[in-house]
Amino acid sequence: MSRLEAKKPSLCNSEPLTSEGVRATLSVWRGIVSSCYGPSGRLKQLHNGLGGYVCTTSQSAALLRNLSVTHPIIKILVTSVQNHVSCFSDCGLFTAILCCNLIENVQKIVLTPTTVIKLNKHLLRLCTNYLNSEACGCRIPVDFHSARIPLCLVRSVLTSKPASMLTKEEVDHISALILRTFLLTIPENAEGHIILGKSIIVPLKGQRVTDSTVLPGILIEMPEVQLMKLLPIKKSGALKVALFCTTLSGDLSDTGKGTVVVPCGVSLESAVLDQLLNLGRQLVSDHVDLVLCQKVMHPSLKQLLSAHQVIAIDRIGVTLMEPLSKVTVQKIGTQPIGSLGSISTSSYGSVKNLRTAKFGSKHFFHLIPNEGTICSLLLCNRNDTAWDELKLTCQTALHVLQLTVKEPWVLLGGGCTETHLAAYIRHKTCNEPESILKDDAGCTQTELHLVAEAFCRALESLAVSLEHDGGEILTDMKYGHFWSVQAHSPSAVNWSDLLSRCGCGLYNSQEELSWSFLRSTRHPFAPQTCLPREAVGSSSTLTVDCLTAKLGGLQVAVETANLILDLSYVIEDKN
């Protein structure tokens, strides 16, 4: 009999943020995510000490998925960021760094958590109202009749993920390809409520990135030998399709706790095979041209269909079932067939054509839809690690384009929105504190100034995280944008001689601007609002962020920081 251990008491820690160990853990976590941030972010390699899969990344989605976290407070932070990334795909590092900065900065001011939380909510409302307003000086409208801003958005996502290992030429190629892929998912005659289609990413590893391409329809990979057996395809018009989501192998399905009663002298296998062959004869008599099966198809059924010039493809897999049902859809809608009984003619779908294709060493059947919004993105990269990172990046770019269709605005990137917003908050809290505290009589203007300064420092520290090579960070006193100077630059020269363009690329240093160090003490100023259209049109390449994703990240960062600041006890069950 095994020895029973006495139950251990739960470990209870009061005021967890006052612990030096907790502060050190938060600081380490902030250092990890900050060092990944931006186009020159440092890569992280995550692996188990006993071996297995090695992940090389700087993206929050891959980083958080592969990182084992045990500390309760860090778990809260990681879970919040993961939930944000699952909804928006982008701005995960932005959210994590800002949350850490807010927590650390608040620790340096002597105010109660209740007061800080209340004022953080006021400042969050101030930020969201400004970023959603027409007066916002860092918001650009997106017109999908022009490819310029959407391309800038996609390019900004690609260049912020250095583990994809793309050259400038490759970034341009993939950016155009992603935008084209996205446009292929938009219905041509869409009116009112738009339902976007789906893009399928097909891997082609070991090929040049510039070999990547996109095709309308679905590509089904097949061995060359099997492909040749199904050729030639004689029919030139539309093909009638039967799509099965059940097995056609003839195997008996699991009866669970039930029993199957078989009369004496009856072969169950023969009965099932006869049913499959009857199904095949019905498909032939209904003039079906293409049979697609998610699972395995019996060889005898395949032979019967082949003898009547019906193309049969099995082992499609569950991933392609949803897009296949959309590609083969008819006016009344086509659902995958899930039984071996008699099939209604309304269960059939159709495709415009069926071709063969070869890319690299892989062979495919190419299903071309009648009016579908499904496309296949053949994505190439040099090796597995770079391809995995590029796939995740492309998925992020496609998602932010979808978000931008719903809310057609982008924010200036490259740290400029953060520094501009910090300047705006400082100006508002110094000159119009009553407008911020109008609904709250429990906070003083002094408390507002303290918390606002901590909030602004958190935003500025986030922008500074983009610089990983020891360069100096400046801000101009007109627009409040982010400017970076290379490390070890001579200090006894005009700043305009050392600077080229601001972080987002909108303004150049030849304008009549004055600069100051970002973290220096300076008098609050009102950054220029209402971004002029001519300024947006004058820059060939802009760094921009998805407005929806960034606003979501800002809200999650502040709310998570407030939640952690409000913790009085952490109780851990050690059993």
Given for the second form:
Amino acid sequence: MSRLEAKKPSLCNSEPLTSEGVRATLSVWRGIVSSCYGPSGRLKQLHNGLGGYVCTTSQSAALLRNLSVTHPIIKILVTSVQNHVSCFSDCGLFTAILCCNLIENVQKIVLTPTTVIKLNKHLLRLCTNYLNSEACGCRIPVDFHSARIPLCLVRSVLTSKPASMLTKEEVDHISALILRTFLLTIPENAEGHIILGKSIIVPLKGQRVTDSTVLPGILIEMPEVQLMKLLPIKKSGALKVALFCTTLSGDLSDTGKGTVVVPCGVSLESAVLDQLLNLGRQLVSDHVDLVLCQKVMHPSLKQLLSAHQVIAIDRIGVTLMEPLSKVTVQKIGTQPIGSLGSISTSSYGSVKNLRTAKFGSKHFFHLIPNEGTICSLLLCNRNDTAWDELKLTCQTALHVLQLTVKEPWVLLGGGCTETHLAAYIRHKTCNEPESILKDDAGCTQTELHLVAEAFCRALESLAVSLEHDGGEILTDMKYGHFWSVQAHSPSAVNWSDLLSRCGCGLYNSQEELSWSFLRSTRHPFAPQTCLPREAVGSSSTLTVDCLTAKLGGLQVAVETANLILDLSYVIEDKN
Amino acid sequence: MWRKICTPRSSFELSAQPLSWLEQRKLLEKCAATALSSKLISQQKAFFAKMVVDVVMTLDDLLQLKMIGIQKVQDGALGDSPLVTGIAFKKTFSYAGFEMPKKYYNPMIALLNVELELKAEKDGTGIRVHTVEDYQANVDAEWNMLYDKLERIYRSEAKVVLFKLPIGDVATQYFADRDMFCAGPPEEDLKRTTMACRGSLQTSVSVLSADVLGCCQMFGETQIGGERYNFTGFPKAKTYTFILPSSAQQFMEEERSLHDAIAIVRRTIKDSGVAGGRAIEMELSKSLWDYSRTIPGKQQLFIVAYAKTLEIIPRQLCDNAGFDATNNLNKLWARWGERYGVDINNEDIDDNFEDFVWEPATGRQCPDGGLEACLIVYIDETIKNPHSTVDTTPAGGGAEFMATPF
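Having seen the form predicted on its own, the form predicted in complex with its partner chain:
Shown next: the complete complex, the earlier chain at its head.
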């Protein structure tokens, strides 16, 4: 009874965004996510106040998962970004930073939230239409006949995560590996409805990154002693496989609170063992070559099977069951065997081959499917922190490739899309405001200019977040791309001497361009649309982002900002 | 920049010329002696180095370290440590008056993970009885089950029974009456015995056939120091046990030193060796100094900083030994490129490669250290999540994030 507490009344805060505490919190949150953004982003170390696992990361998925947040507004932000990341895996930090920038910039202009929200929606529609149009100047088609653009995409994802600690050679190696892994998950018969396969990441910590490799099929880790005992049989042709998802250990199931009446002379253990041995004899008579069990197998059953040259592997675990079902399945719809009763012949599957493999200090059984889209990516890195980051990065890269197959376009990365888009919006709002407002009589052109300027500043601040070393950011007056120059460079009239390539790597400074500081006010200009093919073809390494993920991030950022700007009251229940 | 430095200079191997068996043996003994020089048992390093090399060279191709056990015994001189070809573990318990033969020859060994005690097979079960006879029948049934298991073990013709789980008095006496030896060795020793005798740990006594039992050449008991040991001989299975008799607790803790020496010799057999005495660090430092002179611009400063950092290791070695670190380092700089390192015995520098002060090449992990440093330098904020307690409430939004810049 001492723990009973009187119910406290709920707390209601009106106009939460006007509170200094909320603004300070938003500012701190924005500082955290901005400092993680990009290839030269800094890392965050997250740990519990009570001790335990320490997470060192710069990726939004890991950062938001381990961050404990209680303020309602930040919770909305975090939940939206996590939702986006769960759908697209990439552009989580982009979404978070853009959303914070929008909220902060809009608060500086004296307009009602309703007007701002309406105009934000118009501007979002403008951005979406432009990025999806043929005339978009920062969109590149992905031709899957050539590996160049997909490799650039994967390399961009890998290099944007500094905690993986990859050298240039390692980036090249892992990029090629990820692309190969992705290609192994594409079914050979591409007819009708295509379902992409799955790649299983197998950890090998403490090895060099260049030892990573990819194999078709599934790797089942085995202790070395067990591997030596279970020597694969030399058989030509496919191996017949029985996959069990139930326990074969002979343990009597828990009867709960019921009563078990056992007649005299009956031994429950023997009865179960007999049932198991009968099952074993049936498997032998059905000429099964390989028995896989998710749980534990009774040693007597194992002995019986090994005496008849049948390989028995148990303790596989639930994680591998789904890919094993796909690899061994004979026909669609076959499930793993879940009972100890008589087994129908259609329950068996087959694999092409079974080998043993050794990587580092680990030993594996390697199941090679007849045909299939399951592969195992053996990922190596020096230590736990770098390996965790690399695993997350590889999963992001694979997901991004899958999204690109659906929508084969990429956007220019390195901040160029953001600056280009900002230049485009400024040009459109100055020269064709009626095309944006259309029939919306509720907003004036002045209001549109104010909100558009805040929107563009938010995009440009996002691009500036890529620079962490105090350098200056410039934009060119032709393409509207992102250019950076090192800190403390001499102020030169001729920028082409100090600059080399733009953020995405498409243009170099030898072209006749004029530059100005990104933060300076300048006359709006029409950035060149329609990317010339020769420019894309001539540049050796491009930094690109997945269109679907970025567009999704843009939409989530604007909609979340609108939601937060629309908040009038926050009601909190204290206990 | 540091990543760039780590990559091209990550290995510095002095490829050893092919050696005869005798030369290789001498080399390995010197390697083991080097590893033991910095330990408490350095006075007996020659004695132990020879034993370590004997053991490692006769292991099989896998060179499994877990096939080598180390037992500690009170009383006795360290230099009298016997090396048992096989497995030795402390004798646990025997009945007074039970005269176990001191040795069994070619016994079958049963390895069991079964509890043989008089208690309910399953906890939490209840039995309803109506008469005294029923109760007696239950008690008899329990005894019969136990005796049945013991009978099965006896009929399997195993002479030595090793248990992982505790066994009761009834089982111990039963085996004693039938001239069978039973013991419950520590888990590590049991694992090694399982691997060496080619048996398998049984969780049930229902099927104790000859193929699941192990065998050894000899099983016996002997007195070492103040304690009695049981030992098994496996001449074919390549397993050894060091027995360290000593009076002082500190010396008995030096099993770690032996383990170090065993690991070093094993590594040297598997991989090539490099000069010890921190000659590697000096050579790497020199390479980096030379490389830095080819780099124009401020990046040179980073490379020089890394080169200077490497010199901290021989400097620390000298400080720990009580030498004049600056003097020794100056001498090493003068002999750069000549594979010189610190000579602890003479308070000077020497060509450690010629003096057989070698270390395994794979022990040198400079690149990882540099990359770890890069990872730490990249961290700019630490975020501590608030305690998950009922009483404490976070004081406003801003206090949630405790950003502590490095």
